[in-house]
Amino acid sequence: MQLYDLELSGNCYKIRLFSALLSIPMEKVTVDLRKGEHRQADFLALNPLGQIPVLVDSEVVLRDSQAILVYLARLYGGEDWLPSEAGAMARVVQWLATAANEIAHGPAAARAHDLFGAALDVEQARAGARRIIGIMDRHLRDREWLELGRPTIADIACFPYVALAHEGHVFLTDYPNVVAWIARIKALPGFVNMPGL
């Protein structure tokens, strides 16, 4: 199993945590994207949109790590990490959602504008962040993960760029409960950690 990775990559990261959690053996191959690489033929033949991350397992060829997510819980985590009862299973799935939307588009973006100079109204970014993260500690306030009452993919798609906010100029001092989801996570057995957390 191959995962075309970027180390500073949050979406790259949810994968290379999930795996680690997993004990999921997984080969890495680094994708420079300042030289390009993700806009080769050889690439986008993986995956036409020129993203990453890409997962290739034999014939299995996947883009988006939300999509990553759920193969890999479906083939090694079992019900605990994505159940398939229908009620279960969405409750984690709209986290995916978030993850994808409300998150992209506040603290990954802001955090996109700071570090790697995305152009994009860096104020909106930062006040969806401000809006969704707001929404996730009163969420957490009286559970410890985001569904289920057990870590599943749901609080691996969205942890990385609520807990890299602080590279958007997104502080997490007025979030305590997700703070503390972030400790949990981070005290999870074989738990990695990315530059920046």
Given for the second form:
Number of protein chains: 2
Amino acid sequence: MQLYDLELSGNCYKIRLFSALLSIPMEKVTVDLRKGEHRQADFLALNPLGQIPVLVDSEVVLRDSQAILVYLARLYGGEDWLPSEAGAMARVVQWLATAANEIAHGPAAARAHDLFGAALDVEQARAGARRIIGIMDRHLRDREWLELGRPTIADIACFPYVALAHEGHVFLTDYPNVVAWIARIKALPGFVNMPGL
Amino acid sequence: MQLYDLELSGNCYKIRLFSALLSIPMEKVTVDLRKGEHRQADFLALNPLGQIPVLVDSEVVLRDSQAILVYLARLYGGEDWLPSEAGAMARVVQWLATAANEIAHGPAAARAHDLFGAALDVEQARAGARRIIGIMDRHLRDREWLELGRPTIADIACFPYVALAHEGHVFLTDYPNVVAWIARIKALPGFVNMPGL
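Write the structure block of the form predicted in complex with a further copy of the same chain for the protein whose form predicted alone appears above.
Complete assembly follows, chain above in first position.
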């Protein structure tokens, strides 16, 4: 299994973290965005959106970190990380959508601006970040994990860019339940880190 | 089953369309955004993000149109609309992420600006819309459906805001494969329309 990867990408880190937690061997292929490797024809043939990560598992080629989490959870995670029952699966999937939408355009966008100079409205991104992190903090007031009372790919999908929010100058001091949730994820057996965490 | 709904919302329409295709009875509860009903405490108790649609099925309460599609597909769609095999499921899910990210912030955002006066960078939204619709057009060059050679919730999730793109002044004349795909969706047995389509 090959992961097209970049160390500083939180979306790639989701896959590195989840494959470490499940002890899934993963060959990493670095895609250097600064050199524009994601705009070259051989990479665009794997993912026309020109984004990392991409997972290649013989004939299965998957773009999008959330879809890759679903693939690995269904292949290697049994019923633990993404259950097959409709209600439980949908509860997890609503957080995958939050990761792809509010978190991507909130804390992840603010970090992309501050760290990599991405051209975007950083104040709007920071306001969005505070809004979604505040909602997560209230949600976690009486919960240890986002759904189902146990770690699922909902937590893995939402964790990186929330835990890296300070790199976009959004600070977690007002969100104690989110801070405690981050500490619980960091205490999972097999946890691996990334720069900035 | 109750759907908190608004007729002009493409995200709500995804659920109306899918439940019509699968003949799932659905009681609709209109949430009037102009009256701020999505900001009232009783609605925020269902969805703290203050967004429609929300689905309530006795004790299951789901926000996010993609998660609701997953729920209905797993409950009523057998293996057809969202198969349980890891690779097939993940292929479908990558388009749910595209719907939640590139389509939401592309054609859906441009429409929200032009139709409802949403405060956002409409030129950036239109550029994003053309980019993702162009990628879909190339993807559909040799395919009838987005994945698996048959209609899945990938098509249902991506369809509304692409088919409504003209309401954000993004026109589909340069995307013949997308236009043909829209016609195929409109020809599905049980298809229902929405204003603007």
